[in-house]
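So this first bit is one chain, no partners, the form predicted on its own, shown in C-alpha cells.
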Amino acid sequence: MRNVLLVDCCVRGEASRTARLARAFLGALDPAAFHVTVVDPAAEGLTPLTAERLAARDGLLARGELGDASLRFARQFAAADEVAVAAPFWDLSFPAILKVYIENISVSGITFETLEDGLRGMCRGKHLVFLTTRGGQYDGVPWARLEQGSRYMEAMSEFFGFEKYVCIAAEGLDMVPDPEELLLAAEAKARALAAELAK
C-alpha cells in the first residue's frame, strides 16, 4: 500500500474548477494500491511563519526534536510515496495559502538537508503532481514566462528530492464560452496519470 498525500489549496472548495481535477485524480487511484490522505492548509489553520515561530522552530531543530507536533505537516509530506498539490492559478502563481503550506513544511532535517556541497531533498516521494486551472492561456505563447505557479512548484519538487514533476493544467477556461471540453480533457489526463502511478 502506497501513501498518497493531496494538498488541497482550492480556496473555492467544491465550486473550484481545480477541485474537479483533484477529484478526477483521486477517483482514479486504485484503493487496493493507494491510501489517500487529504490535507487542507486553510482548514488546518496554517499561518505564515513569524519571528517568534521561526525562533521556536530553530530551537526544536537545534535540540533535534523533529517529532514535535508543530512539525507534523513536514513529516507527513516527507513520508508520502506520492504527493499531489491542487491549486488554481492566481495572480500569476497560486493562492497564498500554498506558499504558507510550503513555508511550514520546508524544515531542515525533515524535507531537506544542508550538505557541504549544497542542499539535498529528503522526501521519499516519487512524483510531485501539480493540478491547476487557468483562465488564460500560458502554454506555448510569448508570455509563457509570466506563469510562475508551475515553475515554482517544479523548483520545489527538485528542492524536496522528488524523482519526477508532473503538471496537469486546464487553461484558457475564461477564453471560451463553455470551458467544459477543456476541463474534461484535463480530467482525462489526471485519471491517466493516476492509473500510471499504479504501474
Ligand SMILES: Cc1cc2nc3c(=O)[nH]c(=O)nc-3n(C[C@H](O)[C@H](O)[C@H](O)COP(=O)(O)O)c2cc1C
Given for the second form:
Amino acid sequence: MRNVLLVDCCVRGEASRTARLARAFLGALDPAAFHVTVVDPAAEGLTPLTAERLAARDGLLARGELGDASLRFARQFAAADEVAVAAPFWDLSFPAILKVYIENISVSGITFETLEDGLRGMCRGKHLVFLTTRGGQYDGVPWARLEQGSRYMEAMSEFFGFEKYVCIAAEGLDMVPDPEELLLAAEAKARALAAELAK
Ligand SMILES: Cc1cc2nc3c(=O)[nH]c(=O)nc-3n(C[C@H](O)[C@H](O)[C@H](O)COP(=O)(O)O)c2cc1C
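With the form predicted on its own already on screen, would you show the form predicted together with this ligand?
Below is the whole assembly, all chains and molecules, this chain first.
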C-alpha cells in the first residue's frame, strides 16, 4: 500500500474546477494499491509564520523536538509516497493558502536538510503532481514566462527531493463560453497519470 497525500488548496470548494481535476485523479487511483489522505490547509487553520512562531519553531529544531504536534504537517508531507497539490491559478501563481502551507512544511530536518555543501530534500515522495486550472492561456504562448505557479512548484519539488514533477493544467477556461471539453481533456490526463503511478 502506498500513501498518497492530496493537498487541497481549492479555495472555491465544491464549485472549483481544479477540485474536479483532483477528484478525477484520486478516483482513478487503484484503492488496492493506494491509501489517500487529504489535507486542507485552510480547514486546518494554518497561518503564515510570525516572528513568535518562527522563534518557537527554531527552539524545537534546536532541541531536536521534531515530533512536536506543530510540525505534523511537515512530517506528513515528508512521509507520503506520492503527493498531489490541487490549486487554481491566481494572480499568475496560486492562492496564498498554498504558500502558507509551504511555509509550514518547509522544516529543516524533516522535509529538507542543511549540509555543508547546500540543501538536500528529505521527502520520500516519488512524484509531486500539481493539478491546476487557469482562466487564460499560458502554455506555448509568448507570455508563458508570466506563469509562476507551476514553475515555483517545480522548484519546490526539486528542493524537497521528489524524483519527478508533473503538472496537469486545464487552460483558457475563462476564455470560452463552455470550458467543459477543456476540463474533460485535463481530467482524462489526470486519470491516465493516476493509472501510470500504479505501474
Ligand atoms: C482571485 C483570482 C485570481 C485569478 N488570477 C488569474 C490570473 O492571473 N490569470 C488567469 O489566467 N486567470 C486567473 N484567474 C482565473 C482562474 O485561474 C480560473 O477561473 C480557474 O479555473 C479557477 O479555478 P477554480 O475553479 O478551481 O477556482 C483568477 C481567478 C481568481 C478568483
